[in-house]
Partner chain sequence: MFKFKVVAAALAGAASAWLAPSAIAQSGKMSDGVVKIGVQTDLSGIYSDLAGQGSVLAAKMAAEDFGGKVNGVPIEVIAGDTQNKPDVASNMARRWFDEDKVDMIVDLPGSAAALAAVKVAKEKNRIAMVSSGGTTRLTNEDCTDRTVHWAYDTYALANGTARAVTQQGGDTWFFITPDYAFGHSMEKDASEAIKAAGGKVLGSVRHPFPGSDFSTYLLQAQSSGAKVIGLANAASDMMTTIKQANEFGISPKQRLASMIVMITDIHAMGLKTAQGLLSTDGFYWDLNDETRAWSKRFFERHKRMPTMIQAGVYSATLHYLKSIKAAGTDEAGAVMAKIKATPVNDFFAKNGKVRADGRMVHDMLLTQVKSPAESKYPWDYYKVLKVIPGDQAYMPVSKSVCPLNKK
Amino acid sequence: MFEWLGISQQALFGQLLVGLINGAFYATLSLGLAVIFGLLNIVNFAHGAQYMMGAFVAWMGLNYLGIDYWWSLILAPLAVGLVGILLELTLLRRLYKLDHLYGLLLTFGLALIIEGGFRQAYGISGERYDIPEALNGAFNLGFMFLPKYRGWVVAASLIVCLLTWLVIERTKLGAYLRAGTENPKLLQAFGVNVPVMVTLTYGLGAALAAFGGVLAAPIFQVNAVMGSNILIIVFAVVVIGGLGSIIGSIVTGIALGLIEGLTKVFYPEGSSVVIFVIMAIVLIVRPAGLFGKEK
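Three-dimensional structure of the chain by itself (the form predicted in complex with its partner chain):
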């Protein structure tokens, strides 16, 4: 069916599946960014560093304390979330009255410091993290071998995306969060402790990044710059989806993973650019993003 494109149907399915895997991954990462921007109005440039810290905490847990992958999936996001909370309480909090740009600069600076620290300690080549025993091997799908671990990444990402979406769109807590985004002063007048909510939200965003980092650790080399490599794509996902839109991040993440996967098949040289071309077009046609609301 697709032979005229110079590629067999089997190969195409294989590439689409790889695209889906990457897309699920982008969705998880952009989710935290969207949550933070939605409520705090901060463009969290430290997101990549928090993702990297998640991977490193998992590595440290395994090598220094013998904590296995499954516990790390819970503990690493908790640890990084706590660091995020500390950052919010001590630094970010002071910037809410100022322009967005200050938050961006602060988090960008923090990211550079954190990455520099890890590079100093672990070198640029980084460390390796093996795939957990239970997920070694692959499923034979007929048209390709799907590594079990990749299958797990898709499942775990989709579950986390769904849970986050449910919490924010379908629970009372989520309603407060959304109200806080619209009008924090009014919400505070109703007796909701907005500052605590803001702190916890930043912690949640950081924890989501760290969760992505733990998922990524067995696929990529765990090193200090792993976050900055992927952050820029994740930002594009958030911008295309609509800044602050949860569902926008999820849908766009997956869609862009697929599009990027297809580009890699037909014109690999363009695969790093295609996402930004789409971003530019979306910004021209719908400046608030596909799912964003114009203010």
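Could the form predicted on its own be shown next, to go alongside the form predicted in complex with its partner chain?
If you are looking for partners or other molecules, they are not here, because only the chain is given.
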């Protein structure tokens, strides 16, 4: 079909699959960032480190405790979410009345400390995490083979993104969370414990990052710098979608993954910068982002 462009059908669909998988990771990670910024007004630079921690918790659970992949999908986000709660209680809570820059600098410093600790302990060569046996092999789609694990990553990411959006946008708890960002004193007057809600929100954002890390562990090698490698792209996704926009992060993450995959087919040299070019254009045309609210 595409031979007249000098591109085989297998190559095109193969890159679209890679783009969809990358987009699933971008959506999951940017969702966690959007939750934290949208509800806490914190630019969480530790998000990449929390993604890396999720992958390492899964790897350590398997190698030291015999905890398999399926349990790690639950336990790793819980563990990293608890670490996030501890960080919020001891450090971040002190910065809410200060300029956003202080939160950014603190989380950036935390990211360097966490990454440095894992680098010191495990180096940067990477650790292997095997695909679970149930997800080995591939589906024959006729025009290409779809690895079962890649298909699972896309499905799991979309399910988690959809559930998070439903909780925040369509439930009473989500209404409290959104109200707490705009008028916390009024919400507290109605008996809602706003500080606890804020703490749990940061823990949720960290847990989403860790969930993405567990999904990534069998695809990419588990190493100390895996979070910093993807974080800049994820920040670009959040900016394009609109800072704090949940649906913007999901839609933009998947769309940009696909665009990146197509760029690798038609113009490989531009695939590493296409997302940042799009970000620059969006910031010029619509500074609040595609789904952000203009002030």
